[in-house]
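Encoded as structure tokens, the following chain is the form predicted on its own, with no partner shown.
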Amino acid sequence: MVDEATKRSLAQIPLLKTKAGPRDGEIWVGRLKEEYQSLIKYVQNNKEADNDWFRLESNKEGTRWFGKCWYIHELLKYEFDVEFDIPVTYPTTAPEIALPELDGKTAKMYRGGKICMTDHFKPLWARNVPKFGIAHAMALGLGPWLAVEIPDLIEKGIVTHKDNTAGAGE
């Protein structure tokens, strides 16, 4: 399921230990510190290996996530708003990534924009809870899913460069 190139960026992400969520006070403070170093990691590995694709950013209480992710295809970058709430039975819950300014352009998206990922990640990061975090998803939920909708949706025509005047991305 996961190629060679995942399994070895997946090795190089920190695993989290604390099992904590929004409603668990001090507990889910250091479980959002251990998510931004292991966050940073998986940056820092991704520009090392010149596969630099989104940037993150949370507000205080770590519960809302937002930022930009984006896809070359055929030398041209398309750049999309990314999002996702960590859900209050985080971490036995995966949170839920959603592309909005896609929301309705492919059959492999839920209302709001967010991801499916129902299939082949989520039994993965129940089988790794607490281990995995953010940047896991990242990594196995919105990575894989960009590379191959982004293409699909580019291919058809819903997406187009931003150099173009009809469709989302950059």
The other form holds:
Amino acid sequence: MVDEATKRSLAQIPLLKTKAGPRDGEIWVGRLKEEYQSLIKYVQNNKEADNDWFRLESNKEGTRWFGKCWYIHELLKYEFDVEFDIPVTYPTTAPEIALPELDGKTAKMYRGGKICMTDHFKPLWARNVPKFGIAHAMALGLGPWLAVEIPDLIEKGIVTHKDNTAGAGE
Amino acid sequence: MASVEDLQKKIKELEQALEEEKQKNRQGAVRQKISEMSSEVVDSNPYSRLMALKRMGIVDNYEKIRDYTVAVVGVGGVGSVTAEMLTRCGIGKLLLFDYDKVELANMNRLFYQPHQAGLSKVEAAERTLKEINPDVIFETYNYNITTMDNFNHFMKRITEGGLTEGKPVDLVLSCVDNFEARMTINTACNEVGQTWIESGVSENAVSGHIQFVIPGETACFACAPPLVVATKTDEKTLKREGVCAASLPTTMAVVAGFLVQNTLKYLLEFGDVTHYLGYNALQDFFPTMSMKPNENCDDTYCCKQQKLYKEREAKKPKVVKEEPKEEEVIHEDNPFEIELVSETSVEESQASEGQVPELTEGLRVAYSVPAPEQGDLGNNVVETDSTSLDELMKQMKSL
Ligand SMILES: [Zn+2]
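Now the other one: the form predicted in complex with its partner chain, given that the block above is the form predicted on its own.
Entire complex below, previous chain first.
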């Protein structure tokens, strides 16, 4: 199941109220505001807990999201581009988060670098429509994925540290 | 160092090999278009064995197949084989949708060949299929249907991409490999009232299914949580370490066969079209059932289509006939065989587990969804405030 740390940080992410997707016009703008509020709070929580690990931004329609996520392994920071689209069926279906530069480097990915969610993710998401938003998808999907896959990829030498990225102490 | 004689001999051999290759290409004459399907049994008629279905009394009017248009969404392991079967059957028009490229990692499946690696799947498929049967008209789209722009275009092609431009397609076949794309097809088909068939193969490659959806009349893909064909493997022991999904050409071909068989039955009106057909490859068990739509379906267009269907039915003259016993998706009186051991009432357990459809043996839901909560979400909810979206975007950037 979901580990304790994830559960705790998940519980602190504000839930959303509006059930609306990108085809819903004005109500989607309302949902988008909630997404940003929830994400801002989550990033602030992470900073306070000394566990800041991603930044995201979107196009003005809020349909395409992009940014960076990073993972600290043995005091070195490994940074990756993140991107995803908001599907027309959102929030009934979760966004498919992708790390394009790792595409083809691990079997725990679908084409295009979309990360493989655990078996628990989909039921949990389905049970929490429309309360879960992008911040929850990051916390439940990408966070645990990085924690399992990145150390493994580093160990196998598939991911190496880039000297131009700043270290953990930045 | 080889002698001149040896080299001359070598050249001769190579010339001969080249000539043989050329000969092969000449033999592989391009199949010409055929204006009318004939039942004549000659070795040059690609339709003779299909037209024989008429003589045998299986199909009344086989050549009608040429009047039909089918959209195949996803041309991977199931979709490519599906498209090939329909092409060989002489379908009128095929619309193919897929955003993926052919990869060597796909070669455990049928249809694509190693030399096509790197090509978009729809382009590679169109090339091969046109060679097999140039009578079929193709329309291909290399994009992801789940994003806003593509979705609108996808809906437009479903409603206007029929054999006569402006007319809808006759059937949509879902051959995608993920929940998001299935829901997208479901959304589009509910909205425009398009009949479609969903298909799928499990991630462990040992089960699959097809589901026939007539919006408003049979359960849609959102009417219940996804159904799973139960195989006697303990799901908890299913190891997913290191991989997302496995696949077998066998399971995919079986499912493609089910899909196209029911497509032919639906279009050419013979036999019975199965509403839900499962395939448990480990025990060779094939659960079937019918499902009525969920009156409380999450998709508002599904509910609208249900109303329209009821209105259509009410207008029909009453014909006295034995109704085949259909199982309701939602079974309120006797919910899902829960043993009442504790004080938990049926209502309470139903609220916590949500509504679960009554299913035939060998099927279960992937998960249950609780009934929607009323009002209070607790304290940790985003506050409604007057901060503008631009302001919030700026705040996010400055973090
Ligand atoms: Zn429905």
